[in-house]
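Taking the form predicted on its own, here's one chain by itself in structure tokens.
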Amino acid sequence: MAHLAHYKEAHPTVFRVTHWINLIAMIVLIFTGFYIHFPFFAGFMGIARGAHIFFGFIILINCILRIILAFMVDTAQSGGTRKVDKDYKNWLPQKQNRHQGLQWIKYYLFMKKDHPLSGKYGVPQKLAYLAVPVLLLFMGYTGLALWAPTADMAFFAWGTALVGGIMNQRIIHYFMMWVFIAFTMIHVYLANIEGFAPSKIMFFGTEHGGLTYDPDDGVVTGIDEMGHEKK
């Protein structure tokens, strides 16, 4: 079965920008995080710590901004359509992907050839993406609990005491880095399992033809060759 068309309405420019910011910040945070724990060359610790703190605030602010924008910006609720609605609806249960959790898991595990026709995000994607803001806020909390200017504040000192001290807090913060590394790898896989069209539109705004879809009726309505005859 052909795949759904990928239109710009599914990923407006403002969301592509926030996605780029997240990617850059994540790369810097992972690199500097590794360096802070395991300095593999001399003379870089001050820069690494400064960059780690700076980009930590960047990714937290970007996360909060993305949540706010989800209630303000219209996006397509499915591939293959230019019909738009408020973006936050993409993250909630939709009739387009209701009762499809097992089908999506089978598809991602190569036990099912064709993916279910559903919303812009499959069920496992929704669950993973909804967890990201929670994990980011938790990661930010543990980071601020370790940062000297905020570590002694009651709110952060309480958390450090709760987990048994500063060393345990460091271990938790470091472990969370691996959670985000694993999430990033899984995210790349889930986003590109059908091909690289989703990445092309996310990073470059490049649309890709395919099946057109009516999210109101939940049916395929035709095929859009993006101005080119099918060969």
Given for the second form:
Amino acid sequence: MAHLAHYKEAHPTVFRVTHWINLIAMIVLIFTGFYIHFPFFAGFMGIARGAHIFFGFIILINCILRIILAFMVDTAQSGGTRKVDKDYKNWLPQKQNRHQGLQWIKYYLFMKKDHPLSGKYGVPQKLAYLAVPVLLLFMGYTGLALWAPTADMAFFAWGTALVGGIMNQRIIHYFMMWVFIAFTMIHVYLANIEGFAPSKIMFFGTEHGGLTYDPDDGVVTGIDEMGHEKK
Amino acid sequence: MTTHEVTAPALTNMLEARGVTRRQFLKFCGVVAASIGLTEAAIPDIARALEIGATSGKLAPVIWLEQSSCTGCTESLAQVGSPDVATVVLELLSLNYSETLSAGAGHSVEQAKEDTINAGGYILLIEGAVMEGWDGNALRIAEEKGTDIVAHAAQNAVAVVATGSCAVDGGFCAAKPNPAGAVGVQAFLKSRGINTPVVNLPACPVNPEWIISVVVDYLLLGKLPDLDKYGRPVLIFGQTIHDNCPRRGHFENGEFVYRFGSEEEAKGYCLYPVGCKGPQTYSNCPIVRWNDGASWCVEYGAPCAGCSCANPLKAGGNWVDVNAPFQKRHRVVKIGSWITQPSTIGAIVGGFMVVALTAHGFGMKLAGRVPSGAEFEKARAWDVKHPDKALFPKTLKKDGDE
Ligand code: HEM
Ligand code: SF4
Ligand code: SF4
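Condition change, the form predicted on its own to the form predicted in complex with protoporphyrin IX containing FE (HEM):
Below is the whole assembly, all chains and molecules, this chain first.
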């Protein structure tokens, strides 16, 4: 078996909550976004727009909160260990990720047989999770540039003029939705393709046995079955 | 002062000779007041300003130059049907030169124009785009390049009013591929270093009430109206069509027209799915309305085409390039010679992801990585290659032992 053990320290409760909020807000935003783009059934526009802007603020606040919490909460330095560090250190590239980018690409392109070693998250995931807050803030920016109460504020009007008007701003916001959809598809796929244990710990905090790993030595040290795995 | 006192017999007679009643005139003054953000209380002032202008000749003279245009803006001003008060007032009061409306022709009017320019103190209305193509020879009038005519007339004017979208940013004349090099007046004057202030009145065609309101505003207050960052009067272009649309209730209720000729269309539902650009188009069309207040686009059933969107200093910002096709939610996107809708690109991206991930999933299964992943590497490839600088030496020892 070749999983690292999934310990609670990887995703403390508060981050499981922010992840739930992201999930719910994202579903609402994408559904209402599609509806605002083209109202494919009758009678829902008022609610769709209200819900969209409401959850738009929710996801922005949640994103900022998540970043602040990264400096306050400890998380595990990688899978298979209960050794913790401030979360932002595990969110940013770690020593365990150095020089591993190409290995990950080769692994996913089936050009490398062995699973690459990593810190918390492999290199592709790490880049994606670093991009998410940037993309979200940008999404919020283009969204608020479309929202009547804020559209005229110099900060947003400047961007609208830069991209050549509200039509372009809308199209950018719309394309950005597809970026999020593509991200979410890859994210869900990668998180679950090698088993559902990562989802169980992320959503419900259910621990799962597996290999143990020493992040300081960067080495797999043994196995902690936690009653899950039979050899 | 009451209203009947201010409409002096002189002006009343002049108007009545053209078929405009006093009643119509005062109603018109009310529209003008609304366009410049004044209440009905200002009607007497407006009427008086116009009347003084008419009788004393003190009103700023107006020159109307036509460049590359369909003459729609002149048509808009000279609407037939009921006598159009705006035209009559403008013509009576100030119009010293207009290619289409002037009664005279040939050298005598050209001379009148020249005299007005030399005297200065006039307002210059320009209809149509400036054609810079072929070194300005794309458009020639009376043996002169259009570019030179505009530059010459703008130099001495107190203000230039770019009348209609073509004059504002090139309008449809500047739509791609724009072979004749159409640009808006403001951009053109800027490139020539002429600093006469420009008021932009986009829309295709222009709404005549707006012209009069700018002229009257200038007369009453001695200054140009407040302008937004596109040089448009804030009071005219400060709210969206959508903000004041009579179909807005249907929008909020989600009652939409999806197809022309449908039952929903007959019910007067909102035109958003058939491409209405009202939510992003700034203009007071629903308030001032068109054709002497008769109706306007959305009211008579056409989705707003966004004809008053403007980007005077940015090439390609004209309303046609920005908003076409007019009956689709988004404008088209051009990638090389491929012309498509954003939603098509979105669907392609989404479809590609589904296919790619499904294929990859089968690959993972074949590689035996589902559901437990592959065995971990013993050491990082980089460490193996650079054992002296290894990040995690302990992984190497093990490896070496094997
Ligand atoms: C990542 C999540 C988001 C997605 C997937 C999303 C998606 C969309 C889509 C597809 C549209 C319709 C655009 C069109 O085709 O015309 C839209 C409109 C809009 N979005 Fe978002 N959006 C997201 C986040 C946000 C945020 C964070 C805000 C602001 C706080 C926001 C504010 C708006 C506004 C104001 C509109 C225009 C609505 C209207 O015109 O009534 N969105 N969104
Ligand atoms: S018809 Fe156009 S402007 Fe009117 S409510 Fe619908 S979308 Fe808005
Ligand atoms: S409603 Fe729209 S298309 Fe019609 S005149 Fe106004 S801005 Fe132009």
